[in-house]
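Heads up, the chain below is alone and in the form predicted alone; it's given as structure tokens.
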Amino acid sequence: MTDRSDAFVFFGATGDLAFKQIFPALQALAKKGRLDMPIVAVGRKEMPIEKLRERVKESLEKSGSFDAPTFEKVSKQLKYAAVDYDDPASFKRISEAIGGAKHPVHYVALPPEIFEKVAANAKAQGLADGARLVVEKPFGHDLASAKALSEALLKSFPEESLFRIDHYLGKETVENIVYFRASNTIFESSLCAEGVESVQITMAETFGVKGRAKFYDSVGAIRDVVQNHMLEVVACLAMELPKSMKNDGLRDARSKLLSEVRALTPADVVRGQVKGYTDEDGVDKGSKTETFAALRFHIDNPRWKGVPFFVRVGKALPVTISEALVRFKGPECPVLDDKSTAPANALRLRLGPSPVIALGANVKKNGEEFVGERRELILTRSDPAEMKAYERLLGDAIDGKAELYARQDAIEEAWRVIDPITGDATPVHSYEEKTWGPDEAQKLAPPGGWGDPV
């Protein structure tokens, strides 16, 4: 197969995500002219090109990514196919419409039950062979729907032609977790057993559910967000450095740390869910789906043995914020006395929505006593023109990359590590709007306390 794909073939045009992220990602990625293709949006509904072209031009105003030329050329290239996909031969629509295209990049933003007809129409139709096949998440609900929806997958696509998105492993500074230890060694060599007392992983939003209440009440907190992006994170941290992003080095290094990762226990895990959440629009009224958990990992290699790793994640809490927080051990040296023992140092590495690495270190105080005062020190980057993790991905999925893609042997050890506390193992607990979850979170809290970000 050849290493770039000559059309892109975009499954679920009409959804939000298309709307929110992949129009203007696509835009991004025809300005750097790396579009140079038939771009064939799929939908159920017969539509007219030129209400496609008015919606995409109304994503590209609302993000504020509105580029004129840019979009006068994506409105040419830009063809829509109306498919059933419960009858194959309704996929003829999509093969007219890339023409001769022989190596097209499938993209499917539906919902996962819909995969495998996908997968399995296009094969029927000749658009399987030479092809890419992309797919977002929810890979499976647990390890068994996990495994059969990728044996379902290769009976039309070969695995080195599947995609798994997570789009978090796309994102700028997630990635920048892996250039940051492997480029600056004072950290790495820190980053083990001997120095790390513990690390906790923030992803908080200020936000409900509203829009998603239906799905989100199927899956809740931690298969929607921890079982791929928050492990996902937890490998970028914790895993050997691969000696190359080559050869599917990066991907090897992620599976690996993965497959040493204990799995849960009901004691590891604290659940709640927010007053008010059974009130929404499309969650059952007796619901018992988290909108938040806190949780704790332990990784059994020599590298990790006795480090608590701590996650947690949560809707309606007080900030939006993501962020890893490392806590260093103590120091232990006689000249430092009780009075003026330092605290702790601490790696802070926040994810979003804008990036910041900070070093909390100690410095004396002016004066006379041998005393100290905590300081951090702070590096920022705000870059407008960053790219986003969709434009990343598909850009990637077009020439063939898969380094930041989840593999299936990472995406089963993951639902394994997970499996154990789904569904009703654990309580759920209350908790009110903007506050960090249910007071029982406290007693999974790491030492020295959960770091609330600000």
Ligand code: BG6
Second form
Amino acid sequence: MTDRSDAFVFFGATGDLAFKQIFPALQALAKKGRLDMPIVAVGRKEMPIEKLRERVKESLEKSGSFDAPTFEKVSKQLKYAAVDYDDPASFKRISEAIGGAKHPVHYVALPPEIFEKVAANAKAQGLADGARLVVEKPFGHDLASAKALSEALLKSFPEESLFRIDHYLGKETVENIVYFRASNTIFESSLCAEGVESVQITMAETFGVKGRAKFYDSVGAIRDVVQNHMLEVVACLAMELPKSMKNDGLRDARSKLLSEVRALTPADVVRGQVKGYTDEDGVDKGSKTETFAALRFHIDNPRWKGVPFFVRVGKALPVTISEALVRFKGPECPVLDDKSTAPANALRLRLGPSPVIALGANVKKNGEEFVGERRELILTRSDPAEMKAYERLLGDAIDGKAELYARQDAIEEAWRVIDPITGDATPVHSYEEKTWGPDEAQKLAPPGGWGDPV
Ligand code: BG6
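Starting from the form predicted alone shown above, please give the structure in the form predicted together with the ligand.
Then the entire complex follows, led off by the chain already shown.
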């Protein structure tokens, strides 16, 4: 199906993600004239359209993106349909709201257990023919449920109409990893076992789980962001570069790399839980869910033989920063007086909030000794007009472009890697708010330690 979508149906429009990310993304698309179609927000409860408009306005104002003329336009396109996900007949309200649209895109930002009902009921109501289905992550809870979910969705939507979101793949900075590698031979030729000592990726967030504690408690940090975002970043950093960015070249390359990542064992994982987490509303008092995880991955292919990839993610940490740090092998030249202490080159790729690409290099210190000091060559590019991930991805789904969506084989490979260490396969250690997780995480640190972003 190549037609452009002609209606945007939004399941989960009253949720947290809608408020923080999706309404601003829809306004951005509308501003560029890419959303001239009915926008149908779907929720369980009846809601007057005025209330929905107010919520959209509040979301845009909070995100600092409110644009009065576009908001006026979007307000007119906006409709609301209350449905009962267990009642196929209630989906008739969506059919009425989209009018004569033939190719709706259904975007489902709901817990994964509801995806199947939405897909089946949409089909029963004639809303699947010629349509697209975009589902949020996490896709399943483990390998078996991810496979079952995919099979269930495929009963209502064919593969080419099914879009599995991982919003990290829609980030400009994540795409830039691929561009940076492809266009800078000087780095690309060193990204291999001969050149690299270790790679570490940190996804740190200062905030906790407020507003979504119940959902988070059933998922935890590893399922929430490692199985998807972090492993896709590993794939973008470590894959063989595709011959083409089109026709699934990129998706093939990421999937192949993920198929080469070794399944984790408990020795590769440290889990942490921030103090006070079990006091949050919605969290089970005896919860062992992790809000922090440090993990060590190995990639079983010749390019990365023996190079450990570390990932560290967590809530209530000292900063909000996502960053990859590639540490190259140390200098071996015997002429250096500081050859045992001279730091190795390092490449720092900050994915957010403001993108930075920096190369750690050594220069000689003034003086008679042949010793150096560390400097960073810093390349920054903060562009307020940068397209945000959800604008990119939802715009792509409307146009039927799937390159930046996660594919089922990659999702399954990621679950294969993660499955052996989920649940209580490892203990959970407590840590203080605003620290870099439990002390135990230091025992799993890369050579040279964790490079805490500041
Ligand atoms: C979401 C996770 O997928 O990504 C959240 O569910 C996390 O827990 C969020 O906070 C982070 O996204 P970003 O784009 O702000 O790094």
